[in-house]
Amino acid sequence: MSRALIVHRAGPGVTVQDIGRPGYLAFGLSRGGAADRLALWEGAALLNQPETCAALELAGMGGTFEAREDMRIALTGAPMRATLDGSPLVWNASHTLPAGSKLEVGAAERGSYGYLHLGGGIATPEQLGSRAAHLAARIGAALAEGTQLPVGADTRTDTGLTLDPLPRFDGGTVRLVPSLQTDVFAQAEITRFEATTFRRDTRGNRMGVRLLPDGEGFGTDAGLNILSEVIVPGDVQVTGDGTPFVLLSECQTTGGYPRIGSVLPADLPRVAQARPGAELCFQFVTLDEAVEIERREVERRRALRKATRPLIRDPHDMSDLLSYRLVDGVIAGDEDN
């Protein structure tokens, strides 16, 4: 295995995803995949390649890395200090991550999912069609310290790319659709949910995460008297004691408690980045409304590789040129850089 990526630390979330594993429902088997989907496809705009490579996805700690040989890297997802031999790196960029030198990536600034690309993507085998680790279906598992990780074939050499990314780390609004059970929350306790600021709770997981309102909680007529059926990614069930959970990539495929609604798959990712004590709100849109705003989604991914730009400008455009040190492709400038 001569071209491969060393994990000499690794924090107790970092695991390897993709794109997921999509129709297994039926077999109780969730979609699973990256927690922060976008930031896949940043990573592969960043390296110009397929997003449906996997990568690390860093759960709140990163690691130390170190590669066999030369590879290209990216870092998207929640912004941590990264730095290369000691050196900082830039986040939301690609770089050079020559062969015996040491990558080590800490917390997570802001949000609580990054991720670390690599030229090729990871070259683990495929089970059920994918390479993601679920942890709830005891698919896979997080990283230990000594795996080496085969990374597949990269023909590209161009790196030094950044972009920026949509602002999903703080909280912030979430568009919902009505659910199959929303008519059995009255009016107003609808109305209630949609004025309501709620916070993440420190409670959490790559299967969902409960959000704490800032007064009572939320009932029904039916109580939990709810058939269990099909559930997905993004659904909000309310449970016995009133509190919303959004489900995340990892849920359970039924669930008997009622569903005030499901998050938009374009700002799920504001849900999951959320950190304990993010303040977020919610905002009921019709079908129509979702239908074009995921188009015009799906049109912002597809445009992401234009979007980019080179991480050094040309010194010619420079006017602050002395504010940078430029050491072994490594960049540091100051903040507003």
The other form holds:
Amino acid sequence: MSRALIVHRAGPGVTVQDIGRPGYLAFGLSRGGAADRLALWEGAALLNQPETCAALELAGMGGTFEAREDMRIALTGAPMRATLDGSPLVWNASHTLPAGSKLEVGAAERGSYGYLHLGGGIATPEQLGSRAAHLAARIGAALAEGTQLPVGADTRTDTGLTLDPLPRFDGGTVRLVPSLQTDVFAQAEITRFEATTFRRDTRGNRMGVRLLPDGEGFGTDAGLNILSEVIVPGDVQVTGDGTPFVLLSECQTTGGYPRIGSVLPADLPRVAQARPGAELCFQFVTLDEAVEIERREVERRRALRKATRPLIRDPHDMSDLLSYRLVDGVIAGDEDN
Amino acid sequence: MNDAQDQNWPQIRTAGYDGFLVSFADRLSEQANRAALAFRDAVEHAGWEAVRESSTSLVSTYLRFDPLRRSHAEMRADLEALAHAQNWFAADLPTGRRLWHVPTVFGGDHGPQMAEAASAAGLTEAEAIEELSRTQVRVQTIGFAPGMPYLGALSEAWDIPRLTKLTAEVPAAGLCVAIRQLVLFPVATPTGWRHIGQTRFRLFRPGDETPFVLRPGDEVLFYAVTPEELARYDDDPDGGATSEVIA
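Next, give the form predicted in complex with its partner chain, keeping in mind that what was shown is the form predicted alone.
Complete assembly follows, chain above in first position.
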């Protein structure tokens, strides 16, 4: 296994993730996969490879990595401070990781989940059609120090691309559709739900995040008498104490708590990336509106490859330069090699 | 037979952005459970291009589809046509069903809430264990966690509520009871169901050819053994369970 990534040090939530394993819902296994699926598309665009390639998901904290051969890498999702042998690396960009060099990735500066993509993708064995760790199902596990991850063959050598990520790291408004149990909530409760500002609680993981309302919790008379029904990622479940949980990729597959609505797939990365304390609001849209939003999102993801651009420091790019934090030296100037 | 068969059922609702739920009742009945299983089978065999996956819950069939390939209105029309194609409540149970005999230690350290559950059911602990040990229950659905069965129905006496305060952790392969159902947990989990017994039956085996052992429609008999006997099965993924095809 010469083509491998060595994990010298890893935060407690570093896992291999891909787009998950659909098809096992009937057996009680949720799809799982990256908490922020959009990041997989962004990484794929930066490395010019399929979005099905497995990457490392860095929950809140990165680690120290070393390549045994020269590799292309891309960094996406929650921005984290990254250095290559001590020189700063631009986030949301692709770079070369030369054999023997040390890649250090620190804590998330905004958002929750950062991603480290590798040219050729991580090549660990698949289980049930996917390489993704599903912690709730005990498939795979968080990576231990000293792990050597096999990496697939890469036919390309181009790096030094960047893109503007869809903003999603600071909470905000997420759109949801009514779902099968929305009508067990009185209209007044639904109206109040839409008018409420929530804060992302410290309780949250790949299964879901808890949201604290700025006022009272939400209730329904039918709450405790509902038969357990199917749960899908995005569902907003209102638990016994009136606190909503938004369910994410590793959620349970059925549940008895009523669901007030279901967050659109396009907006779920915003929920997953919200860090404890971030403010979130909800806005109901119709199914027809949801279809249009998803159609535009699919088109946007398809166009991501064309939306990449070289990491150049051109004077007319002044606003971008500021976002690169040129002033504090994050641009080292040698990313293009 | 019952009100579940009146013209109000099945009901078709959307589930999230890209799903439909076809429900055959609003409470658990054997007819509705069979109808949901048979309807899902029909959805799988229909070969609809936009459908991505399907599953069943206790009384419903769920399907996920791609709304960019087929509109919600078209998908709903497909489901309505299929729903009216036959009387789903009269459908047979799936074929290839198995009966599993699963060694179980009831009560004591292996089922710390057995006494409390028996009392809620109006039985002595000995009576409760004796009854559970000879009651063949059916897998009504697999859900919540990978390979996890909901089994029933137990006698009316077992219509006991879930606890409002969660038990911090029931171990993997723990047997729990509430609302005339048994559940067996594939992994250690917090729960409001009362923990009454322990098996060594591994429900989810991700590396195996058959990763999910039980299927909806299978029947299970949890028979009482001593802790010493159960300990003999510690290294057996089946935990001493045996099975035979019944239909």
